[in-house]
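This document opens with one chain alone, in C-alpha cells, the form predicted on its own.
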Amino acid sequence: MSDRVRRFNHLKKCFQGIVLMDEPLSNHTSFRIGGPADYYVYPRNLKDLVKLVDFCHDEQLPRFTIGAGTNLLVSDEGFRGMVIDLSRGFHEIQHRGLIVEAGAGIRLKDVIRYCTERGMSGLENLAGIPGRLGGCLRINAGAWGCEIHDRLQNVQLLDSTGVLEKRDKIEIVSGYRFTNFAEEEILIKAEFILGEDNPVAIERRKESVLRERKAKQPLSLPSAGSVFKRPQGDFAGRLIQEAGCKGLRIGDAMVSKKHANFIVNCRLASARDVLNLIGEVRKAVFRQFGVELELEIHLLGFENT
C-alpha cells in the first residue's frame, strides 16, 4: 500500500469531516483553474481541525487552508499536500452590543448582511468582496477607503503547532493587502467593533458600493480579483491600460477589457497561461513606467513545476 493511500485510509477512519483524494482544485477556486490536491478535507469543527494539523505535522505533509478560493492561482500540477477547506464549517456569527463575532468560514457578504440588518455599520464598504472571512482577514481585504482590519478587535487562530491562541489587533501587523499572520496559522474566528446607524442608511451605502463594483469590474467571467497591488501613488489598472495591455491574451487567459487589473478565464485557461500573461504585463509596465508590479493574488503549487 502506498503512503498516499495509507494516509487517505487513516483520515477516513479517524476524521469526522469529508476527505477527498486527488481533488481538482479548479473546482474550488474562483479562477476555475488548478490541478489536484493530494488530499482535500472539510473539517467539521475545531476538534477535527486540530487533528488535521497534528496529522500533517506527524506525516511532514504540507498544508494549505482555503475558503472561497478567491485571490488564488493554483498550478496546473496542483498541490502535493493537504488542502483544508473551512467553507462547510466555522459559520457561526453572533453579537453583543456593537461587537460582532464571526467564524472564519462564513462568507464576508453574510457578515455584512447580518450587521446591516441590525444597524451595525463599518463593514459595508467591503460589500461585493467575494471571499470568506478568514481569507479577507489574512490579506486585510479592502475597498473604497475601508480595510477589514479597521474594525478588527481580535482573532482566534491555531498556531503552527495546533495550539489555540487569541491575538488582539494591537499584536497584529497589517497594512495594504498585508498582515503578518504566518502561512501555517489557521484563522478560526474574529471579533469586530462597529458603529451604530440606521439599517436603511447602511443598506443604501452597501447597494451603492455593489453598483460601483458591477459597473467597473468584469464579474461575468472567472477571475481571482485584482491581480496586482496598487503601486505607491498610482493604480495598477491605469498603468496596465496605458502600457497597452488591455485585452492582451495568452491562450484563454486575457487581461480584462473592462478593468485592466483583472485577468479573466475566457474558457479553459491554464495556470501557465495566466502566469505567462502576468509576466508579459509586468514587463510592459516596467518598460513604459519603470514600475515593478507586485502580485496581490497568492500562487499555490508552482514550486512543483
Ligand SMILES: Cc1cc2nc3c(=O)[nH]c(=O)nc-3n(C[C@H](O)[C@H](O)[C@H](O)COP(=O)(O)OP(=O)(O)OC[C@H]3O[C@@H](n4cnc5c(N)ncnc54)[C@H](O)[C@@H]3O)c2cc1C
Second form
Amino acid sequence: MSDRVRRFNHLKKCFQGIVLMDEPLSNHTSFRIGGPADYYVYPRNLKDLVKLVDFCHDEQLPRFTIGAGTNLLVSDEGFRGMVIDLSRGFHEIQHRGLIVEAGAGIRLKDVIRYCTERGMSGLENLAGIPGRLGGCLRINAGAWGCEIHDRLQNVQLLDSTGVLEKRDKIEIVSGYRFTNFAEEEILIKAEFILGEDNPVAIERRKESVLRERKAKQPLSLPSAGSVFKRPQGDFAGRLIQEAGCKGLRIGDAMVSKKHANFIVNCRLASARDVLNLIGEVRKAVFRQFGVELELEIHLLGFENT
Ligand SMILES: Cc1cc2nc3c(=O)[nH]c(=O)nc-3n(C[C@H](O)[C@H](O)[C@H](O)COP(=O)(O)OP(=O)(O)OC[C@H]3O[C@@H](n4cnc5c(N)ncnc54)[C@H](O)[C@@H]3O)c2cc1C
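Since we've got the form predicted on its own here, give me the form predicted together with this ligand too.
Next comes the full complex, this chain leading.
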C-alpha cells in the first residue's frame, strides 16, 4: 500500500471530520484556479484539529490552513501536503455586551451581519470582503480606512507545535495587510470590541460600502481581489493603469479593465498565466515608475516551480 493511501485510511479511521484525497483546489479559491491537494480536511472540532497537527508533524507532511481562498493563487500542480479548512466546525458566534467572539471558520460577512442586527458597529466598512474570519485576521484585511485588527482584542490559536494559546492584541504586530502570525499557526477564534450604534445607521453605511465596491470592482469574474499592495504614497491600480496594462492578457488571465489592480480569470486561466501576467505588470510598472510592486495575494504550491 502506498504512503498516500495508508495516510488516507489512517485519517479516515482516526478523525471525525471529512477527509478528501486529491481534492482540486480550484473548487476552494475565488480565482477558480489551482491543482489538487494530496489531502483536504474539514476538522469538526478542536480535538480533531490537534490530531491533524500532530499527524502532520509525525508524518512530516506540509500543511496549509485555508480560509475562503479569496486571497490565494494556487499552482497548477497543487499542494503536496494537507490543506486544513475550518469552515465546517469553527463558525460559532456570540456576544456579551459589546464584545463579540467568533470562530475562525465563519464568513466575515456573517460576523458583520450579526453585529449590525445587534447595533454593534466598527466592522461594517469591511463589508464585501469575501474571506473567512481566520484569513481576514491573518492578513489584517481592510477597506475604507478600517482594518480588522482595529477592533481586535485577542485571538486563540494553535501554535506551530499544536499547543492552544490565547494572544492579546498587544502581543500581535500588525500593519497594512501584514501580521506577524507564523505560517504554521492556526487561528481558531477571536474577540472584538465594538461600538454602539443604531442598526439602521450601521446598515446604511454597510450598503454604501457595498455599492462603492460594485461600482469600482470587477465582481462578475473570478479574482482574488487586489493583486498588489499599495506602494508608499500611491495606488497600485493607478501605476498599473498608467503603465498601460489595463486589459493586458495572457491566456485567460487579464488585468481587469474596470480596476487595474485586479487580475480576472476570463474562463480557464491557469496559475501559470496569472503568474506570468503578474511578472509583466511588475516589469511595466518598474520600467515606467521605478516602483517594485509587492504581492498582496498569497501563493501556494509554487515552491518547486
Ligand atoms: C472581490 C474581492 C474583493 C476583496 N476585497 C478586499 C478588501 O477590500 N480588503 C482586503 O483586505 N482584502 C480583500 N480581498 C482579499 C481577501 O478577501 C482577503 O484578503 C481575506 O482576508 C482573505 O480571507 P480568506 O479567508 O479568503 O483567506 P485565504 O485566501 O483562504 O488565505 C489567506 C491567508 O490566510 C491564511 N489563513 C486562512 N485562514 C487561516 C486561519 N484560520 N489561521 C491561520 N491562517 C489562516 C492562509 O494560510 C493564507 O496565508 C478581496 C478579495 C476578492 C475576491
